[in-house]
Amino acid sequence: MFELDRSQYPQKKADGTLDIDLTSGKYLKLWQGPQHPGITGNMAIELTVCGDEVVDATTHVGYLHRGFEKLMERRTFMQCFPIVCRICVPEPDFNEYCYAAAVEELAGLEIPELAHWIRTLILEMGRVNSYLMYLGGQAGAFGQGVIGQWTTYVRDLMLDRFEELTGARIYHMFIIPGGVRDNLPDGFAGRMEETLREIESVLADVDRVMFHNAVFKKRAVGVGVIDTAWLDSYGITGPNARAAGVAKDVRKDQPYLVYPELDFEAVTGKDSDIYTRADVRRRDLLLSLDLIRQILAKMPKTGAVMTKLPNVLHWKIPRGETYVRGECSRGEYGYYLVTDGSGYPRRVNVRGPSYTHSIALFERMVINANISDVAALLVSLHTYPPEIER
């Protein structure tokens, strides 16, 4: 294997930056994105490398929809929940609960416990198709576009799933302050056990043919290892810290809503490469779908879903600050909210993990990556960069 002259890399200047002279020949810029097919969504990332080895790596946002955070502080309560879903397009569900929950804590609103369960099962539906999504994309990065369009197929399923809950497939607006806007029709239970089947089925392929598969092991076993000491000081939770070995889960560490009374443990990996990210995702999925039969199994079938709200048009909130968080696809997902007793909110901060997992982290662990590596690298990070730029 040819091996470059390490002693041709650039040295950092006093200044802590790097001393690469692009006129030397030895160097050359690339750009990957932002419209990479291996990166899952709108970014960009300016590449320098030495043959073709990466020696330094810059993202940079600004291609989205963005400033969702200012543009909740000039909205009232009410006017901010259609705006939340669209900070992370594949799994807005996740901002839905969060926001409405942190609302109801300053506002001091008891939620009814089926809007509860309902909750949960949104939660745990969003997360299957964030899944799906993520593995398509992750065989898609190493040329096994199969994968993807299995996982779109089945992914589908379930957003016609949620198109029959919610009347819409990718913005759902259901989790709203207060609790749900209905509960489930008549014979949900049934329809979305056959979808978790196909669901099974279609993963059992995706097991033989992306896991088995003597191609994607050669390019995912030993790549891009996280090193365990990196899991506070980059903030790294979800599946990138549970493919450590960290059981970090915010579902069991701090439970809400009724996961207390499902029967689950935290799925957790121990080799931190791009591989077991992705078994560790595999793996969480299928606990996704028994939690889903968990849920419709032990849920009240009958209730409120929805607590008396004030006029929504004139509601002031007592002034109070909160964080509430949850776990989402990718790790921990939280708001925090601040309120000055008007009718707008004072303060809105989004914890998205993509922020921490494709910046700061991303860029130390793509350097010295071959090039051919980059899209798999970010993608088994599991980035949805809307979150960045919110």
Given for the second form:
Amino acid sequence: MFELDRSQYPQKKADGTLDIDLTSGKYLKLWQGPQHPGITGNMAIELTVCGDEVVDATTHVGYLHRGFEKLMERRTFMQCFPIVCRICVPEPDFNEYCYAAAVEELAGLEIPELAHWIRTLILEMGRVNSYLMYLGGQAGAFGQGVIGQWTTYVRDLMLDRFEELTGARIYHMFIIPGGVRDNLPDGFAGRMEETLREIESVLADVDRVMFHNAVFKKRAVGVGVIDTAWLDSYGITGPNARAAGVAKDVRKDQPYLVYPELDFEAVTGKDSDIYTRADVRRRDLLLSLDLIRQILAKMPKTGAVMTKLPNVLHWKIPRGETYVRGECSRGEYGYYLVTDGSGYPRRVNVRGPSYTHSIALFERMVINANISDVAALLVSLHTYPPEIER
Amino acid sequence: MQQLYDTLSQRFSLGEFTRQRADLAFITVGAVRLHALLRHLRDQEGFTHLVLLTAVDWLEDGQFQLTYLLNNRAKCQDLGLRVMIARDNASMESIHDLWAAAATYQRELREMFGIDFPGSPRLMDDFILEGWNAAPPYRRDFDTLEYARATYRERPGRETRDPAAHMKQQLYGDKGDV
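Taking the form predicted on its own as the starting point, write out the structure of the form predicted together with its partner chain.
Full complex below, order starting with the chain above.
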């Protein structure tokens, strides 16, 4: 960012559009993405720069559009369930949970208590994976490639736990309408404890090498500040809001699953810059490790994990609509489901936090930023494009 | 939520009230008064967070349902406002002046459902479907299968099964309908 007040630059015309003459020779159009190390997934940013200052930006998405919401309208309720996890690759489990919970609510299904615990466990495991991937990306945006190698190593250990629990590493398809597929395997808690200790060990190194690194501090402190006045206007949730000092966390605000039985407080920061957002996520990651321990200690060891479902080939759900949300690693994740009494959803709408963060918010934040800060700024919002274009 | 509905009813003409959960309700409202109602809910009732804005196509009724979902964090309440508009030449007042993020939702609804929001920033810019010339694809009368058949060629050697019939065959064999 620049030392001088640049708030009045670039100037705007009377109609609110930017007063930029692209033929003047002062400006350059620069594309960051869709194939670029400084982009988060399948998206692109169209930058207009003057010197090394960004004066305009447009986020382009659609490189990964598969029309999930439309596809689901042609599938039975059970056929939709293996699709939804693909809407968010690094943290797919929230799609499974939100979809299952919405279907269960409209169908009037009660799921067993043990399934609630296992669902919470899976969601926290997914959060750990997502944060580990983020930390590697955030450090990488400043040229610290080694952090990504460390976090990828421990993420792989957590994927091992996912594999032994669900049979899959990325798309788990374990949270199913009616409950979960199975109970924990024998000895799971012990192996999970080993994984958690290894993650903590690596995070201690990450703390020293990344968060106490002079280059990281120099480039992340005071850069990319989100004004608290923007929170409602831009629909900012999750760590992006908590780093601004607002304790927005669905797990505390509108608790779901077994979160009311767990002991924790929402992690917040106050400076709302790139550094604070990274630090909030690091501490939230440590909180997730603690929550996993609490869940494994408190959960019942035996019991049913699935409720009895109607014949899924002929399953019709009465007309209704609902919205179910959860707190994923990036903020509020939700499913709006409308049913019309038939065997197919009338409408499924996925509310991913990246939808607002990486378009309206990012396009505003990046104005007046230096080109070299764009990648770090985008990564600091922790966005995953598939949940934008669904 | 019932209390909120009663309070709002004194100022606005409201339609059907549906209590979905203790913390979630839906109210049907007319398109004309929607903007004023949203402003009131945001400024006076604490519903400051626009959770989502989306559309549901009720093709058989010739209507789109626009759903504006708002959240009141202090009271842990969600309120969905349903607005029914005609499918033909569908148009709705923009709310980007209330929530900046709404412009993105409206851009998507223009592209996917063909609903116009006059005055909404960059409304006509491509959002997800760059270079799309066919009908808005999320409308119920847009047949994805037909579009795919007309646009792409069939790869030789592929076998296609009807998913429901295939599952039935896998589960029950030749025992017939169950």
